[in-house]
Structure formats: C-alpha cells, structure tokens
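Starting off, we have a lone chain in the form predicted alone, written out as structure tokens.
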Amino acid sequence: MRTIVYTEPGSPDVLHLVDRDIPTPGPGEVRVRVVVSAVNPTDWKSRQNGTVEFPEVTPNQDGAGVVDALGDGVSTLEVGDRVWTYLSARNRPTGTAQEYTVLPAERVVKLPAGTSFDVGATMGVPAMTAHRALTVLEGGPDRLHAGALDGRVVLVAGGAGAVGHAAIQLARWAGATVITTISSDEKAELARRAGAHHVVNYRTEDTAAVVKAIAPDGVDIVVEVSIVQNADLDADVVGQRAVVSMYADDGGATAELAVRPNMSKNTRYQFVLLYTIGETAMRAAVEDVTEALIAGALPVGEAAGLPLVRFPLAETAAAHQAVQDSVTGKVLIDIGDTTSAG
C-alpha cells in the first residue's frame, strides 16, 4: 500500500511516499481503507516539533473511509461500515495519510447515512475541540443537542477557521446566539454561511462596542483562538460567570490577564486540548457530534463556510505546508475512491 512516512522531525520535506505491506488488525482493532485524510495544525506541529517515538510515523489524526477488516473482539463495527476516525496517530505510528490504517475500535465512528467522507474527515480535531469548548460553562450543559444552549450567547474568535467553523455550527444547532470575529470581507461571508448570526470585522470595527450592543448582558461562552491577542476584549465583553475556552497556544506566546475585570465577573478560563480532555468528555463529543451529523448541522464546503482545499496523497508535504501557511479552508488529502466521497 502507499503510505506517507517520516523518521525525524522537521519541515514538510521529511515526508516521503513509500510502499508498505497492508497491516493486519490485532485484538480490539479495525483496519480502515482510507478515502479522505484531513490535515490539522496539530499534524504539522507534531511533525515539525515533536519527538519521533517509532521507527517511522505516518501523520494525520483525522480521516474517513470504510472498515476493511476486524480484529478479535470487535463487535461495534462491521466490515463495510463507512466511518470517520479521530486521534488516529495519538501514541501510535499509524495516522491516516495512507491507503489503509489500523486503529483501536474506539477511535473509529460510524458515519450516519448520507454523510459524506469529506464531512467525516473534518470531524475529529475541529468538531470535538469545538464541542469541548462549548460544554465547560459553569451551569451550562455538558452535552450538546438541539436547544441545549437556548438563551446563551457564544462569541467565536476566528470563525473562518476549522475549529471556529465547527463551533459556529454546533452552537447554532444547540440554540445559541452566535457572534464571530473575522479579519476580512471574504472570511465574513464564510462565517455567515457557517451560520453565525452576527459577524464583526476586528480590523475595521470597534469589536467590543459591537459585541456589547448585541449582547448587553455579556457573552456566556468565548471560543478563543488567540487569548494573547484578545484577552482584554474577552474580559470586557463576557457576562457574569462566563467561560473563555482557549484551544490554541499562539505559538507559545504568553498572555496577560487583567485581574480585576475578570475577578468582578467570576470569569472562568478553560484551556482545551483534545488529547487530554479525558475519556468521558471524548465520548460525549463523539456522541453529540454524531447527533449533529444526523441532523445535518455540520456541512462543509464553500457553500457551508469551509472551503475544501484538496491534494493527492503524493503531495502530502504540500498539504502540510498549506496548513502551516494558514490557508483559508480545510485541507483534505484524497487517497481512496473519491467518487463515493460526496
């Protein structure tokens, strides 16, 4: 089979296309014939800055495809099931940038009928991170469903990114009023297509004034991509006992928080890293995202506010570079029969 591997950390140039034997699933594992692999920032950061703990590593946490073989003891899936995967390369050498990948059965999730492989491949890191960010409000829901966030106001920083896009969609599905900040007219249109009720261009508008006019009692949840840039804004616009859910590290920069404005509102700051949220939160995210998929609440593509930028498997290095360069949209790698990807 064709697979992308690297044996040392570094730039996208360390990624190589090679031929390897098709792997056999062990007990509790399944083999997935990968149709679409997705690239997230965590993938290039792990490749560039991580430690290579195996003789060779195949990158990419997320993907979608078809169950091809079952290991002993697997009863939750069947050969032929259309599935999406998450944390595929977490503590394992086998990510989704290859024609077949073997994974623990619990990291492989059935795709609802009618859900495309493209949608499935985008669910893992972005949608599950967004789910966690939206479910850590004190007194708020720890599960998402239609109506779960009725009466709440959610501010999504960077609504044109993959996590921001998923946060807009999930919050809208759950009944929240959704405000998002963006940096251009192009991204504003994408955020509107994703379902944001209000879009604020932070480069040309007084963001705090606009947000407070929309939500005079304050924002309940901030899904924050850049706490370094937005700390003062968040402290200004949140309401009492709000939460600021931070899922990005701004390249290792240090944020400064004003004590008194946050203390007076009892603001909670919640760090969010999908890898370490725990199995209970992980399972809740998988189940709720599946329900959102069944409801048709998580479409992708330009018309849905998340353009798809596609590469063939042989150009995985270019796909990683595109994400590293902050391309607008979701980067996908076509691997299998994409005629059925939808």
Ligand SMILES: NC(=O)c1ccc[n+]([C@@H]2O[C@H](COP(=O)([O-])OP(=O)(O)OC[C@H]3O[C@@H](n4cnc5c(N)ncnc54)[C@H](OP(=O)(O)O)[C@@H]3O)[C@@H](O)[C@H]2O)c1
The other form holds:
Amino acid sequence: MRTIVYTEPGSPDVLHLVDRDIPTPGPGEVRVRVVVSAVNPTDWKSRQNGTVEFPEVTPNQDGAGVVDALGDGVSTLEVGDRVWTYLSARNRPTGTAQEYTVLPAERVVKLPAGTSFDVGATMGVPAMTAHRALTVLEGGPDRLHAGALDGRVVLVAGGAGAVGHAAIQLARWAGATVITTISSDEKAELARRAGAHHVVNYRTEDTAAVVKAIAPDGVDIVVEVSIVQNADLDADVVGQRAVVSMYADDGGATAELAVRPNMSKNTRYQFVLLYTIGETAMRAAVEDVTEALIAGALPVGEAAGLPLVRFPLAETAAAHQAVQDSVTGKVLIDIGDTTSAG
Ligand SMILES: NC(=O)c1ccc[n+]([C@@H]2O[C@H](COP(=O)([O-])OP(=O)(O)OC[C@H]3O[C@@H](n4cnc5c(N)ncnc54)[C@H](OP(=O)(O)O)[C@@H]3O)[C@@H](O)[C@H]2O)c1
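Compare with the form predicted alone: the form predicted together with the named molecule:
Once more the chain from above appears, this time first in line as the rest of the complex follows.
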C-alpha cells in the first residue's frame, strides 16, 4: 500500500511516499481503508517539533474511510462500515495519510447514513475540541443536543477557522445565540454560512462595544483561539460565571489576565487540549457529534462556511505546508475510491 512516513522531525520535506505491506489488525483493533485524510495544525506541529518515537510515523490524526478488517474481540463495527477516525496517530505511528491504517476500535466511529467522507474527516480534532469548549460552563450542559444551549450566548473567536467553524455549527445546533469574530469580509461571509447570528470584524470594528450591544447581559461561553490577543476583550464581554475555553497556545506565548474584572464576574478559564480531555469527555464528544451529524448540522464546503482545499496523497507535504501557512478552510488529502464501500 502507499503510505506517507517520516523518520525524523522537520520541515514538510521529511514526508516521503513509500510502499509498505497492508497491516493486520490485532486484538481490539480494526483496519480502515482510508478514503480521505484531513490535516490539522497539530499534525504539522507534531511533525516539525515532536519526537519520533517509532521507526517511522505516518502523520494525520483525522480521516474517514471504510472498515476493511476486524481484529479479535471487536463487536462494535463490521467490515464495510463507513467510519471517521480520531486521534489516529496519538501514541501510535498509524496516522491517516495512507491507504490503510489500523486503529483501536474506540477511535473508529460509524458515519451516519448519508454523511460524506469529507464531513467525517473533518470531525476529529475540530469538532471534538469545539464540543469540549462548549461543555465546560458552570451550570451549563456537559452534553450537547438540540436545545442544550437555549438562552446562552456563545462568542467564537475566529469563526472562519476549522475549530471556530465547528464551534459555530455545534453552538447553533444546540440553540445558542452565536457571535463570532473574523478579520476580513471573505471570512465574515464564511462565518455567516456556518450559521453565526452576528459577525464582528475584530480588525475594523470596536469588538467589545458590538458584542456588548448584542449581549448586554454578557457572553456565557467564549471559544477562544488567541487568549494572548483577546484576554481583555473576553474579560470585558463575558457575563457572570462565564467560561473562556482556550484551545490554542498562541505559539507558546504567555497570556496576561486582568484579575479584578475577572474576579468580579467569577469568570472561569478552562484550558482545552483534546489529547488529554479524558475518556468521559471523549465519548461524550463522539456521541454528541454523531447526533449532530444525524441532524445534518455539521456540513463542510464553501457553501457551509468551510472551503475544502484538496491534495493527492503524493502531495501530503504540500498539504501540510498549506495548513502551516494558515490557508482558509480545511485541507483534505484524497486517498481512496469514494464511491465503493468495499
Ligand atoms: N487544544 C486543542 O486540542 C486544539 C485543537 C485544535 C486546534 N488547536 C489549535 O488551535 C489553533 C487553531 O486551529 P484551527 O485548526 O482552527 O486553525 P485555522 O483553521 O487556521 O483557524 C484559526 C483561525 O483563528 C483566527 N484568528 C487568529 N487570531 C485571532 C484573533 N486574535 N481573534 C480572532 N480570530 C483569530 C484565524 O483567522 P485570522 O488570523 O484571519 O483572524 C483563523 O481563522 C491552532 O493553533 C491549533 O494548533 C488546538
């Protein structure tokens, strides 16, 4: 089979297309014939800055495809099931940038009927991270479903980003009023298509004034991509006992928080890292995302606010570079036949 591997950290040039035997699933594992692999920032950051703990590593946490073989003891999936995968390369060398990957069964989730592989490949990192960010409000729901966030106001920083897009969609499906910040007219249009009720250009508008006019009692949940840049804004616009869910590390910078304004509102600051949210939150995200998929609430593509930027498997290095360069939209790698289930 064709697979992308790297044996040492570094620039996209360390990624090589090679031929390897099709792997055999062990007990509790399944083999997935990958149709679409997706690239997230974590994939290039791991490739560039991580340590390579296996003889060779195939990158990319997220993907979608078809179950092709089952290891002993797997009863939750069947050969031929259309699936999406998450944390495929977490503590394993088995990312999705290859024709077949072998994963623990719990990291392989059935796609609801009618849900495309493109949507499936976009669920892992972005949607599960957004789910966590939206379910840590004191007194708020720890599970999402239609109506779970009725009456709540959610501010999504960076609504044209991959996580921002998923956060808008999940919050909207769950009934929240959704405000988002963007930096251009093009991104504003994408965020509206994702379902944001209100879009604010943080470069050209007085963001705090606009948000406070929309939500005079304050925002309940901030899904925050840049706490370093937005700490003062967040402290200003949140309501009593709100939560600021911070999922990005600002390139390793240090954030400063104004103590008094936050203290007077009992603001909660919640760090979010998908890798370590724990099994309970992980299962909750998988189940709720599946419900949202069944409801048709998580479409992707330009018309849904998340343009798809596609590469063939042989150009995985270029796909990584595109994400590294902050391309707008979701970078996908086409690997297998999308029409056949076998
Ligand atoms: N903790 C976790 O588990 C986790 C999970 C997923 C992603 N992440 C991290 O989160 C970051 C985003 O990931 P992604 O896949 O969503 O990336 P992405 O698709 O590139 O989106 C990032 C978005 O943030 C916007 N942005 C940047 N600075 C902003 C600011 N000050 N205010 C508002 N928006 C701002 C960008 O647009 P403009 O620059 O045009 O505003 C862009 O739309 C990455 O650093 C990634 O590593 C962490």
